[in-house]
Every structure is written in structure tokens, then in C-alpha cells.
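As a starting point, one isolated chain is supplied in C-alpha cells, in the form predicted alone.
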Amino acid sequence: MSLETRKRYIERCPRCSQCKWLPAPKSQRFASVCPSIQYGNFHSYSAGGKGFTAYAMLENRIGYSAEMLRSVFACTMCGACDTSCKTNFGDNIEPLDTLYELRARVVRDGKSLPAHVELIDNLRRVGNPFGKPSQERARWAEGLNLKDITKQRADVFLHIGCTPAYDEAEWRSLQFCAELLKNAKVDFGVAGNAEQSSGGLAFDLGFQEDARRLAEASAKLVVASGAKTLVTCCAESYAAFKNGFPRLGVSLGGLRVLHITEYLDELIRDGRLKPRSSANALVTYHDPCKLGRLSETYTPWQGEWRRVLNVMYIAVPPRPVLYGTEGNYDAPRRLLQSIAGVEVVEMERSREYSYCCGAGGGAKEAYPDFAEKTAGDRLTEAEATGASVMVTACATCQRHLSAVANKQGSKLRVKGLLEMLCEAVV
């Protein structure tokens, strides 16, 4: 798809501003669904506004400027605008697809932000956005004697992901996870230093060819392993495998794809794991964008739009529409509830309408003030629940929210779900 193919979708936007707000907010305080518009406070920062920017580009009515690029990239690509829009308009507009193609157009025109070019250079050089040596990716697993799935067959391919692999604060949770799988007698293996980015970040930044190259390399590694199930500890990779790969025309050969929270929950329900854990806390769960609404399986569509009754268009054949409702929402909550003494209280914006943490889509690297403001807004919402702990199943969310909470002096503790399980185990 290209930006030109999005023109008919942009033309259908009725400027209703639904992309900025929850369809049915519980309060005015937490009614916004779009971090970008809350930051820019001008229509061009909204999904609808970005669509008009794209349209103006197609009509050669606008050029590049610093403020225009800020309105495009001070955005986490969280997809909340898309979910809210579809509540009323189904697949007629689909603003997130336009945002993907708008960013790809900026890349093709050579106007990428320096911070994003640095991330891509790192991905090209060493297979991770941090610029860390590829031979250090498996340091977290030293001494664990895990099966190398590139050399030995295993039923389960355990994919780690860039942030968990390189963030030492995550290593204890990863090691704990590996021990849980061993205790459940799961036949699993890891790719170690051979693993690299799945391409999700590159796709969000608009570097679609780099994303395709990374996706193809990841798919080749996974398929060649002969594993039957792919389990990932990384929310960004989870979304890439299920939503990004099909967009790029990359196949995993029919492998079953699960997030680690889904797999652990499945092991518990099958009786292969019996949690003996205890804690005493009122917690609220933050739904990561990549684990929730952006993790639905994308199905490419080949068809045409036909005008009916001279006033409306219908897709022939019907298009699969992603409303955000089929993301991974229940498994993390069930895992939390498996910890004795834990009470879970929901934020006003949750599940498919969860508010983004601010760290995704290259926003934190390009506009750190925007990322911090967004995290601050989310922390305020979590504090309003009365919870003492905010839990999330995404290492990137946990890392960012925790840093901002510490900087702003919040009393709220931010923890990863695996970390919470690890600390609670007797």
C-alpha cells in the first residue's frame, strides 16, 4: 500500500474528532485517547489532522517544516485513534493505516528525524535499536544451560526481544521465566545472539524496507528451528509477528504465536504450573498498546470499493476489520489474580482504549518532553485508582513509566508482570 491509495480513505473523514476521545468516557479528566493532540493542542496533531497533512502532500499544497514534522512524529503510533474511529465508522477511514503510509512517505523523501535515523542505523549494524553489540544479546541467560534452538530442535521457540535482552533490570524476570518453563517441563529453546529485532520499530518509524528485511530474517530463523509454537517475552515483537508481518508480506508458516503471559496462563490452566505465590497489594494494570489493540492478527485484503445507492461505499468482498477488542487483555489479568492477596482495580482507560505510556513509535527518542508528559498523564490516571502498584507486561512501558514516576516523585511503584510474579513466589 502507498500514501496515494489512502486518499479515498482520508476523503471520507468527517472531521468529527472521534479520533481524539474515548467513545464513552467515564470522566472528562480522562476522556482523551490521543497523547499527540494532548501534547500539540492543535488539530494537525490528531489522526484526522495528520490525514489532512497527508492529503495536502498528495495535492502538492504543503512542504516540509519543523512544525509539520513535529505534528507527524510527536506520536507514539499507539493506534487508539484507529480504535475510537472504528467505533463509529468501521473500516471507512482507518486512520492508523494512513499514519503508517505518511511516515513511509517522509522516509522516502529523505526527511526522517535525526533521532530516528540513529535508531535505524543501529538496527542495520547490530540488529537492535540501542547500538549494543549483538554478541551481548544472550548475556541474560549465562549459566542457565538453555537449549540453543538454532542447533537443537525444540517444541517452543522462546523469543526474548531487544528491550528485555539488553535491559539488565529485566534479566531476573527472564531467568525466572526460564525456570518456570523448566519446572513445567516445556521443551523450549532460545536463539541467543542469533536473535535480532523483529522489525516492529522500523515499521513504526516509516522505514518499511528495513522492517521487511528484519521481519524476513526473523521469520527465517523461527521457521528453520522447526518449533511448533513461538512464545515471545516482547510486546513489540508480539505485535510485529501478528500484525506487522502480514502487512509486510512475511509469513511464519502457520506457527502458533503467543505472548509469554498467554503461555504461562495456559500452563496454569492446563495444570502444568501450580502457582504458590503471595503478595498484599492493590494494583492497577496498564495495557500496553502492542500487547493489546495492536496485536490483533492482520489479514491482507484484496478487493474493491463499490458505490451503493449513490451515497455509500461497501467493500467487496468484505474486509476483515480490527476493532482492538481481540488483543491480549485477559491473560495478564488472570496471572495477577493468581497471586494471593493481590486486588486488581481498573483505570478508566483500559483494554482497547488504554492510554499509551508515551515510549513507542520513536516518540521518546525524538521528543522526550512529549514522552514524559504522556507518561505523566498515565501515571496520574493510575494514581486516581488508589492503587499502590502499576503493573504492565511490556518491558518498554515498564522502563519508561518507572523512570518518569521516579523523576516526578510519584509514590506509585511501577513493576513488570513477570517481576511481580517473581517477587511473589514462595
Contents of the next structure:
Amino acid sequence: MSLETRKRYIERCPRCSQCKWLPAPKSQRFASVCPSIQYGNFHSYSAGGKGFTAYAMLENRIGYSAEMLRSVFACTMCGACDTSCKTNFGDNIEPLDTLYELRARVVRDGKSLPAHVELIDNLRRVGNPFGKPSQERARWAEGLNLKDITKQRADVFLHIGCTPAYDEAEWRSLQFCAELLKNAKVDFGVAGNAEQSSGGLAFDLGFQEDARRLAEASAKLVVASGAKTLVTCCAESYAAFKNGFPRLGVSLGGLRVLHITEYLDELIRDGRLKPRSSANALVTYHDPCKLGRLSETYTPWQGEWRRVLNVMYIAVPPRPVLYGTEGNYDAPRRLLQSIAGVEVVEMERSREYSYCCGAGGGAKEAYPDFAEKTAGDRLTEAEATGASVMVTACATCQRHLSAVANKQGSKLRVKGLLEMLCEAVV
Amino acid sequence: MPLTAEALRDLESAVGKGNVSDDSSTCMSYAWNAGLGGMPKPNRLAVVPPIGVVLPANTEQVQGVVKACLKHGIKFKPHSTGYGSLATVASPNAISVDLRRMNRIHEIDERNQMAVIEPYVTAGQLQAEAMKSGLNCHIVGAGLTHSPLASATACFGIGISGTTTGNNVRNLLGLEWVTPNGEILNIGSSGSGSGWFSGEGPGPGFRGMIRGITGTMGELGIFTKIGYKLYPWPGPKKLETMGKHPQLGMRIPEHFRLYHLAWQSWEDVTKASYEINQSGVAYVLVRIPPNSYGMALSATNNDYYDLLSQGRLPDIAKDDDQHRMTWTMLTAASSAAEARYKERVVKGILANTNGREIALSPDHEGLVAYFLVTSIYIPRVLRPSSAMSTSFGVLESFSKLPEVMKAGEVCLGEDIKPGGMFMQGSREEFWSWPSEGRHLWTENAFSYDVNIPESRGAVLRMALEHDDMVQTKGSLGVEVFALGPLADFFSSASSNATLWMRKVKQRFDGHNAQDAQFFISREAPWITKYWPFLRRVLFLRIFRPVFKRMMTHFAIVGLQALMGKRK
Ligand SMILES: Cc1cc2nc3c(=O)[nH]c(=O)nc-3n(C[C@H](O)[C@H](O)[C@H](O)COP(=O)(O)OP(=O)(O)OC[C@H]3O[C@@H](n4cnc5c(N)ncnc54)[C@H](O)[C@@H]3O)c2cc1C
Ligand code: SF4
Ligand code: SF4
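Having seen the form predicted alone, can you show the form predicted together with its partner chain?
To see the whole picture, the full complex is given below, headed by that same chain.
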């Protein structure tokens, strides 16, 4: 794809502003879906507006400026705009695809933000965005005696992901998870230090070639292991495997891909794991974008838009449309419900309409004030439910939300779902 | 001509740094011609973008912006949510005043059934908040994302739930206005400090003058706050949805019922309309053309086309004589007894008027009910090619209905047949309802393709021909969609209203601070003088092929080439 191919899609935008709002708002306070427009206010910050920026670039009506780059990159690539746009316009516009190509165009023009270049340098050097040594990736598993899947066969490839692997606060949950899998007699292995980023972040930043290289390396590692199932502890990688890899033409050879929450849920439902945990808490669950609407399986399409009925355009052959509804929404909720004494209350914006935490798409690194405001807005919504704990199943969301909760003095405790399960074990 | 450093500084001191931009990418995002209201050329980006965008947060800041514009000779155009193209600027030295930061619902007065709102409160937000108090608001066809304030003060204002929720022309109550000269005026009861409950007074009452039937389309100052009527809502405090995005339906509340009713002639439809309106049983009563129902009930163009080409369209979307002469009706009741009473009344009316009920699947029932209460799926009729136009905005007695329907078919003519320039849909595309539960509103809305010059030309043809038809026949009611120069061409049908509109524009916009794009210009275009002669020739049958070519030509070069710049 290229930005040029997006032109016909952008042209279909009637500037309805639905990409700023929930399709079915329940209140004025939490009616917005787009962190970017909430921050920047000018229309150029909305997904539709970013499309116009792209169009104006293609028509040579504008050049680069700091403000233009800000409107493009103060955006978490959360995809809520895309889901909302499809309320009325189906696959006519698909703004998220335009955002991917707009960012790729900025990269090709050599105008990337310094903060993003640093992330990419790290990914190129050490395979993770934090610039931490690749030899430290598997420190969390020291002493656990886990199978090295690069050397021994196993049914399940347990993929860890960069944030959980390098964030010491996550290690206890990872260790607990390995313990659970052992108890359930799952034949699994990990790739240890051989694992590297699956390319999701590079793709979001617009570095599509880097993303492809990382995706190919990850796919090679996974396919070579001979495992039948790929289970990842990382929401970003989950989205990359299911949605990003097909966009980049990278195949996992038909492997079954699951997020750890889906896998644990399956084990419980198969009776291989028995929930023994209890806690006493009113909890609200934050759907991570990457685990939800951005994780739908993408199917590449090649075809043409044909004019029928005088002026109507249809896709020939028909193309699969992603509405955001097929993300991983139920498994995390079922896991929460499996903890005795936990009551789950929903936020107004949940499941495919979830409001982003603000950390994604390189926004936190490039525009920290934007990322903080977004997290603050999400925390306010969580507080409004009356819950005392906000649980999420993405380490990036959790880190960011809890940092902002601490900074802003929120009474909410932000927890990872695995952490919650682990703490609640009786 | 870019903003000068001084102008930028003055604007910044009015609204604060960070709330003004003259960056070209920001400005360009306010220059999108969506093909709704304006005709894009040579592509979707307007030739003339604004030279700056400002984001005021309150009325005083709006006033500051207007004063800075007057000082520096800059034109300004207000912009609420900006759905479509009516909020775009037309002059090379104009700024957009984006009212996004003015988004407060000041009050929902449950007992007096009204709200006080600012420009960037969206219809979806207001409805959600109003329902919590057992109230509902009028929502025009642009759906949940548009601004009720923009609609009520400046831009048409008629919507499908109008049986109960009226018409924004009269939903507008007290009003705060920053005039083109930079004064802050309060109109109606807000002008006497007695609240926002009335548009006429106590206090200065000139709502009609600054609003009229069409509105001034952002070309007569900036409205900053209004009192707005709300209506009783006997449903739940939160609408319960069902189904899966994007096919969300409404769980039909207890004691509500959705009917899709059909007759065999427009005369019977008319008779039934009178009876339904007199009985007062309808919460929403609307006729939606079958083709538009097809669009609204499908999620993509491919979905719709599959249904059509495989002969699987549901009855509600069929354009045959069994299914197209219809009313869809939602009844709402607060008790089982009231619901039973309404059911009996509907049955009686059907029996009296040779009508029958068409069954809908439960999924379609939910979708249609949700659509009727929120207008959410109306924008789907834009989906075929993302451009629409409309015609025959007729506000009249129901007795005109049969004749108007026929006239609409004639006007769409060859262009909705295979090989034509509009969407091949229903034979006419009339959306009708009893505005304020009383008189007929009907408009003939159709899709065209902005990328095909002949299609754009056909829209111009349609605009001129149908206005001419309404005026010549004299029996098709009052036409509301005569905007811009069309108002000058056809105003004699409306008691030469343009004479008065022009006086209002000249009087209030003394400094010529605002464009004349959609509202009346300060001076009549030169061609108006020759129009009576021209129109005698233009609409002759023999002249038709030339007329069509002319319209395509002007669709390419722009109407300005014919009329000159409107002042
Ligand atoms: C799909 C579709 C369906 C529609 N159906 C209907 C319908 O059924 N009935 C109907 O009445 N209209 C209809 N419209 C037009 C509709 O009225 C407007 O799009 C909408 O009401 C305006 O809201 P907005 O927030 O988009 O206004 P904007 O686009 O921001 O503004 C509309 C006009 O009002 C002016 N304006 C905006 N705010 C102010 C202000 N504060 N002070 C002064 N002037 C202002 C603008 O300059 C512009 O000319 C439809 C439009 C679309 C796109
Ligand atoms: S991108 Fe989609 S939702 Fe946003 S303005 Fe355009 S059509 Fe509307
Ligand atoms: S991806 Fe998220 S932040 Fe970016 S424009 Fe879309 S909704 Fe807004």
C-alpha cells in the first residue's frame, strides 16, 4: 500500500465527525472516542482531519511543519476512529489505514520525530524499544527451568513481549503464569533472549520496513519451533500477529494465535485449571486497544472499486470489513469473574468503543503531555464507575495508567489481570 | 494573503495562545468540500482555505475575535461541528471560527422542558443527557454528531422525529448573538434577563429576522448560546441497544410499538396522514424512500448491492407499488392501557384508509426504531458515493402530497434510470413527515458523484429545474432549499423575501465582514436582472440538451464564472 492508494478512500469522507464520537453516547462527559482531537482541538487532529492532511500532501497543497507533525503524531493509533467511522460508512473510508500510510510517508520523507527515531534505533540495535540489552530479556525466567523452545520441541510457544519481559514489576505475574501453565500440564516453551519485538510498534510509527524485518524474524522463530499454538503475554504482539503480520505479508504458517487471557480462560473452561482465587473488590476493566479492536484478523484484499447503479461504488471482489467487534473482550472478563468476590462494573466506553490509555503509537515518547491527559481522562471515567480497582490485560496500558494515577493522586489502583489473578490466589 | 503578525497577535490575545493557528495543514483541514452544500472543484480541497483558525472558549472571546477581524479587515465564518460543506469560507482573507471549545450544556430544565446549550454540544450528547431527565430533543438528518445550536440558529432545522420534537425554527428559544459588528445581543427572554425560555420576549423579539426558514448559514454573526426546547420522552433513561456494531438496534421499550404501514395510493396515504396526526398516536411518523431504507439497514455498499442484485431486499426496501407508499410509525406509551388504546387507533385508521401493516424482522425492527429515535443511520444514505443533494423542501398541507410525489419523479427523470447521473434508487426519493405533528414536510434527496462532472452538472440542473417547477406550478408548496443565488432567482414565489433578507444583511453586516456564499449577498448578482428572460429560454424542451451541457460546464468552472463574485 501507499498513501496514493488511500486517496480514493479519503475522498469519500463527508466530514461527519463521527470519528470523534461514540456511535451511541451514554453521556456528554464520556462521549468522545478520539484522544487526539480531545488534546489538539483543531480538526486536523481528528482522523478525518489527518486524512485531509494526507490529501493536501498528495495534492502538494501543504508542506511539513511542526504543527502538522504534531497533529499526525499526537495520536495513539488506537483505531477508535476507524470503528466509529464504520457506524455509517462501512469500508468507504477506513481512516486507520490512512493513518498507517500517512506515517509511513512521513518516514519515507525523512521527517520522523526524534523520539521515534530513538525508538527505532533501539529496535534495530537490541530488538526492544527501551534500548535494554537483549541478553536481559529472559531475566524474569531465571531459575524457573522453562523449556527453551529454540532447542526443544513444545506444543505451546509462550511469547512474552518487550514490555512484560523488561518491566520488573511484571515479572511476578509472568512467573505466576508459568506456574499456572505447569500446573495445568501444558507443554510449553519460551524463546528467552532470542525473542525480539514483533514489529507492532515500528509499524505504528510508520517504519514499515523495520516492522517487516522484525515480523519476519519473529515468524521464523515461531514457525521453526514447530509449536502448534502461539500464546502471547503481550497485547501489542497479539495485535501484530493477527492484524499486523498479514498487512506486511508475513505468515505464521496457520499457527493458532491466542492471548494469554484467552488461553487461561480456555484451560479453566476445559477444567485443566481450577480458579482458587478470591478478592473483595469492585473492579472495572479497561479494554486495551491492541487486545480489542486492533486485534481482529486482517485479510489482505486486492481488487477494484466498481461503479454500479450509476454512482455507487462496491468492492470487487468483496472485501472483509473489520468492525472492531471480534477483539478479545470476553476472556479477560470471564477471568475476572472467576475470582470469587470480584464484581465487574463496565465503563461507558468499553469493548470495541474503549477509550485509549494514551500510551500507544509512540505518543507517550513524543508528546508526554498528550499521553498524560489521555490517561487522566480514562482514569476519570474509571473513577466514575465507583470501582476501586482498574484492571487491564496489557502491560503498556497498565504501566502508563498507574504512573498517571500516582502522579494525579487518583484513588484508583491500576492492576494487570495476571497480577490480579496472582494476588487473589488463595 | 496570510494572516499578518499583528492580526495573529490580536487573535491570540482574544482566545489565548495555542488556540489560533495559521499553519497550512490546520487551515486545510477546514477547507474540505464534502459535496454537501457546495460543489467540489477541481478536487475535494477548496481552492480557498481559511487563512487561520481560532478556537474561542466563550462569548467574550468570540466577540474579541470578531473585533480583531473588523480591525484587520478579515472575514470570519463560524463553524460548529462542520458536517458537510456549509461552514467553509469563500473569501481569500477569511478565518474559520471553530466553536469546539464552547461545548457546555448549561442547564437541562426538566420541569420546563428545555436546555441551555452552546454551539459544540452535539445532538447525541444532548439526547443522552436529556433522556436521563425523561426528555428528548429534535435531531436533524445529519444525525448524532451535528450541533443542535447550529441547526436551530443558522441552518435549516427539520428532522424526522418532528412529529413530536417539532422543528428547530421554533425549538429555538432565547438566543445570544455576537453580531457581525462585534456587539453581543440577547434576543427573546434572555434579552430582558428573564431566562432562556422564549425566543420572542419579554425582551427584543426578532428571531424571525435573524433566522427565517433556512437560516443565515454562518453569514450573519455568530450565535453563542441558546435556549432549546426539549420534549417528553416516555422511554428509558438510557437507550438500551442490541445487536452488534455497526448494526446497533434499540431494544424497543415496554409499551412502545413500531409499525411499518403501507397503502396503494398517495391519496390514501394522505387520508391516513390526517387521521394519524389528528389522533396524536404517533411519537415518530416518517416516510423514508425504500432505497434509503435499503441503505440504512445495510452496513456497506456491497451488503446493499448483494441484497438488491440477489432479490433479497426486505419488503421495507422494495420500490414497488405494494411497498413504497408508506409511513413508518413509532408509538410510545407510559402504560399497557395507553399502548392498547394506541394499537386500536392504528388498526382503525388502517381499516378506514385501506392500509395494511408490513412485518419487519426483529433485527430490522430494532434498527429502524433506533434510527427513528436518534437519526443515527440517515448519513448511511450518503454511502453510495459520499455526496448528496436535495430538492423540494416542501413545507405545506398534506393535500399536496400526491402531486409533489409525482413532480419529484419527473424532476429526477432520466438521471435515476440506468445510465443516469444520480443513484439508481427508488423512482422518487421523498423523505416526509408531519412537522410539529401537523403539516407536511417532504424533500427529495438523492446521491450523485462529485468525481463525474456530468453528475455535478445534473445536480445544478435539478436545483434550477425543480425550483422553477415549484414556482411555475404554484401548487407544490413553499420551497425551502433556495439558497444563495437561487434565493434571488426564485424569491418572487416567496413574496420577494430576498428584498427583506438583503436589508437585514446590509443593516447588520455593515462592515461586510462575512461571506455571501449560502445566505443572501449584500448586492444582488448582476444576472438576477436577466433571469426572468433567461428562465423562459432555459427550461424550454428544445433547449434541454444545451441546458444540460451548460450545467456540466458550470459544474466544472464554478457558478462564479456565470454570476461573478457575490458581494
Ligand atoms: C447527511 C446529512 C443530512 C442532513 N439532514 C438534514 C435534515 O434532515 N434537516 C436539516 O435541517 N438539515 C440537515 N442537514 C444539514 C444540517 O442542518 C447541518 O449539517 C447541521 O445541522 C449543522 O450542524 P453542524 O454542527 O454540522 O453545523 P456546521 O456545518 O458547523 O454549520 C452549518 C452552518 O451553520 C453555520 N453555523 C454553525 N455554527 C454557527 C454559529 N454558532 N453561529 C452562526 N452560524 C453558525 C455555519 O457557518 C454553516 O453555514 C443534513 C446534513 C447532512 C450532512
Ligand atoms: S473519517 Fe469517517 S468518521 Fe471521520 S469525518 Fe470522515 S467519514 Fe466521518
Ligand atoms: S487512532 Fe485514536 S487517537 Fe488517533 S485519530 Fe484515531 S481515534 Fe484519534
